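Let's start with one chain on its own, the form predicted on its own, as structure tokens.
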Amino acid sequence: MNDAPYALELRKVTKRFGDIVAVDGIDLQVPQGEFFSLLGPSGCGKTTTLRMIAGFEEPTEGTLLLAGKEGNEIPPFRRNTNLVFQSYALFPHMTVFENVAFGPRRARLPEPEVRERVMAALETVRMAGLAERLPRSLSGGQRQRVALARALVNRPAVLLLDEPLGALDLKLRKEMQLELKRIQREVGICFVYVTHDQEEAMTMSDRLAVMNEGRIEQIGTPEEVYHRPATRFVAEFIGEANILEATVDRVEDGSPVQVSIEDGTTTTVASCNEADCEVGSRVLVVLRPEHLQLHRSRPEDLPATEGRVAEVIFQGSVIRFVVERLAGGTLTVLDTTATPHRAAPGDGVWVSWLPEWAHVVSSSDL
């Protein structure tokens, strides 16, 4: 068993393509057995980072370690990693069994061991009963399972997945998200997953890194990143966020930080970066739509801002209210359809929140 604390470690890794900086000095540590996602919009550097881990790109600067050993100079075929693509890349003329057996046979393992490994991998992805099928007779989800089995059969220390569910329809993609997490827990190896889909990353990841313009903006559990975003970009990229400008009024040890929003509303905030929490500093308050409530009149003992309902949108399990604030800008409020319908377009309302759901992000985003 490998005693290295991390399956993967990146130290100040940079990748340049001419004058373009695709990855900008990132640091990353992924423990053994963790499901870790690189999340961000197209062009943020996540796939380039994955390709450097796989060995298909070489870092311009910095050090990459695999299981504690420097990996910059190790060619792709000698790295204890495997990469699963969106396109499956199965051999169409080979059966499911033969596709999965391709790697072990190239490694010249004894045929009894090849069979044992292949059937174990197919059992893991629940495809053992289709071992003699050709890829053309399989559904998209089944082909993706075969691609996973082909990667797992080589027993990599790190499995790399580059948006592998992107070609599947929404229902199947959601099913495969749960299957991938089940498989990762069962085999117990490190998965590094690249996606632009924040719901996908939140569903499967133990931790995730949010990337933007070649840099990592935040690393944390899905709960940490959602409820305590480090920057405005993270707050708006992960889920939905209402952003209000405010000024810090009071900072006392052992007491909540108090801020004033531009319309004069005073609220305390659940969390605040130390660098931002100085009296007089300008900050951004993040409020998630599901943490807001509508009222016909100003509520007592709660921070609230006044506005008028601009839109009411029924979305099945929730109703979306778009409220134009009298102080300018809009707020989005999500309410369950189980709640009695309380407002219509044109109605004057107050929008309130509990102080523990307010969070301040970096003032540098102002």
Ligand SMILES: Nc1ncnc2c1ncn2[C@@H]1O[C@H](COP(=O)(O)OP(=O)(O)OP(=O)(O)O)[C@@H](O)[C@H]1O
The other form holds:
Amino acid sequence: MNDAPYALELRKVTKRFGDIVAVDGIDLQVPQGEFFSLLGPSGCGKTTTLRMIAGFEEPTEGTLLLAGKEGNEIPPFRRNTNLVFQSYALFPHMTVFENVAFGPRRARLPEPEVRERVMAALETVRMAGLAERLPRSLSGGQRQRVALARALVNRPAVLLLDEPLGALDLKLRKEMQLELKRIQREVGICFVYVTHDQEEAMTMSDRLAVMNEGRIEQIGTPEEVYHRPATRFVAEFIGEANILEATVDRVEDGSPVQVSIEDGTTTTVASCNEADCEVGSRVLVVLRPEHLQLHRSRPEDLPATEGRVAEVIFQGSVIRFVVERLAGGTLTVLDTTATPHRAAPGDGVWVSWLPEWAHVVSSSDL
Ligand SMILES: Nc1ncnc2c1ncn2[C@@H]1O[C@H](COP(=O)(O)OP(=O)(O)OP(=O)(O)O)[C@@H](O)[C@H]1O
Ligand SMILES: [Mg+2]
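Which structure goes with the form predicted in complex with the named molecule, now that we have seen the form predicted on its own?
Okay, now the whole complex, with that chain kicking things off.
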């Protein structure tokens, strides 16, 4: 079974609830051992997708394969998947040990094996020392670890996690993100992780799918979706994006290599998601705030646009400038506080960018 090319594969999977299209013809392939995330805003179909993988919902159309086998009709308890929810619902009257032992005991494993498996799962989540505690005496992070052990003890081929850290405070959530990543690496199984938090998805995932209104807009590594977003939606959902409208000046192999923004500034661009671009096409240039720089006067050898500083916000390690462009719209510039900053609200400035990071997306969803 481990020879199957993918732990999980979805082919043109759609789920409708009456008139609502919750999931709209998605394709995805998750190899064995990958940490894969489904990322997107509320209501985009993440939970529905996960529930279909777990077998709690049946696809309206399309095919789901688990370890290469068609799985649409396999009932949840026969699938080699396990789902971990945000509300981890431990049995309150059972100890940590008994909570984790529940699955293996129900599967009628011999008691010595139950014990061995439970303790191994508790070791993995670093809870072996608290095996005799009751859930109410545990912190939120500890309860989440027990919930995870309760899933891992069943040795699923795919572990499905639906916003499992949503109830934790920020600091604990960040610790648990690294913990989950360590655990995934250690047990070596495939994790499919649902979140609407882009930072969380980038921190943990080998690859992620960005979903919007039931569809997948892009699948890629965190670096790919950040530096080369496929659409405006992805550019704005992942990190922060400055978007400039532009016209294509020069094309090589179907890709724009030089564009003009509305105020006449020309810039070379590094990458583009659109095939078959033509000279004169309208496109959008995506510029990340950390690739922008402020100048007192027009820089000589960098593309730049003119504006006025509207806000300067100190954020600790970085400082954020909001600049109102003379041509309209605003730009966000991020600088580290290691360099002394030179601009104050009201200052006239030029904002330049590094063309080697300028990325073009289609203007069709303008
Ligand atoms: N059982 C159901 N009956 C009717 N509509 C449903 C059902 N389950 C989900 N939906 C709808 O399907 C769409 C996708 O829901 P889903 O729960 O998958 O979103 P989500 O991405 O998990 O959102 P969130 O981040 O808020 O959890 C929503 O419009 C939701 O209202
Ligand atoms: Mg959900």
